[in-house]
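Heads up, the chain below is alone and in the form predicted on its own; it's given as structure tokens.
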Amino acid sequence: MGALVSAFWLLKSEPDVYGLDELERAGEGVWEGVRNYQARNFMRAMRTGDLFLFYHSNAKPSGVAGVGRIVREAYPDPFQFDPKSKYYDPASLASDPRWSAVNVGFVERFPRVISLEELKAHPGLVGMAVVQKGTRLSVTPVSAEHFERVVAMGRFGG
């Protein structure tokens, strides 16, 4: 199965912009264009083998589409130093990059999304950081409990 498990995480993006699909299809791909700096420690936080809820975002319905695996930790985000694309950081200095990015890997599907309401609505959820009001963060952590609720949630519905 690869390497150990030492963290796990919830990952969002708008399937628009990099969905679940597009990671299958590739196999692996970049997590790159974070600029929060709370998310950009959690990444630099993750280890290679660490899990994580792949969140697709304004879509409908909002939720958990599968599960990813992190497959190369941190390292600085190349479009930080790229003048033409839309994450550019004239700030950000090869010397003492800014923003990290990571690489991601395809793990499964779920048979369906599993929504945010239905999220919020399960009472062995509580306290997970997605569906805390106001919580907007692309990238957090996730409790060992918490991913394993959502993963039987997506596998067998409850």
Second form
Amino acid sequence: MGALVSAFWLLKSEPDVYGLDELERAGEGVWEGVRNYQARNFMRAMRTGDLFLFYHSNAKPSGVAGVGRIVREAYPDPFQFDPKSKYYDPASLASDPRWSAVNVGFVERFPRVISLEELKAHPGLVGMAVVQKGTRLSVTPVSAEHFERVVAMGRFGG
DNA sequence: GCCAACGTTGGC
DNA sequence: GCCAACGTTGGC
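Next, give the form predicted together with the DNA, keeping in mind that what was shown is the form predicted on its own.
Whole complex next, starting from this chain.
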């Protein structure tokens, strides 16, 4: 049941805000603050045990730093109801929360970050959302093939 | 810090 | 429902 990996994802975060280092230290964390409907819908489709590529955006270099796992499926993001939070959404109703969060766990850190440049240059990753021009979505599905390929690059350099 | 890309909002 | 204005993302 929950042990089966059903899907793969890529999640973007700015490491200055929330990075793989922090997830590794804590072991588990909350993926919150997503305020885009498409990304939210993907989050709601996540299942416990799904694996994801942890992508560092606005970093030097930007790229995939490692792997995480979904440990709790989507639930209402508490920050949408907190007027003091930058993620506060006054239009979201408690009876029908607009935004979701998931909990994530640490799986592995690659020996090196696979930069966006490398991802773009790899012929086996054509079509992956993160390498497509103009794709800013912070949550995207990844095919099993692409996921395995990036993990292989991260572990073995290529 | 700049700016292209693109999502959202709101006037009409 | 159109679309201009505005805001955000994120590479560079």
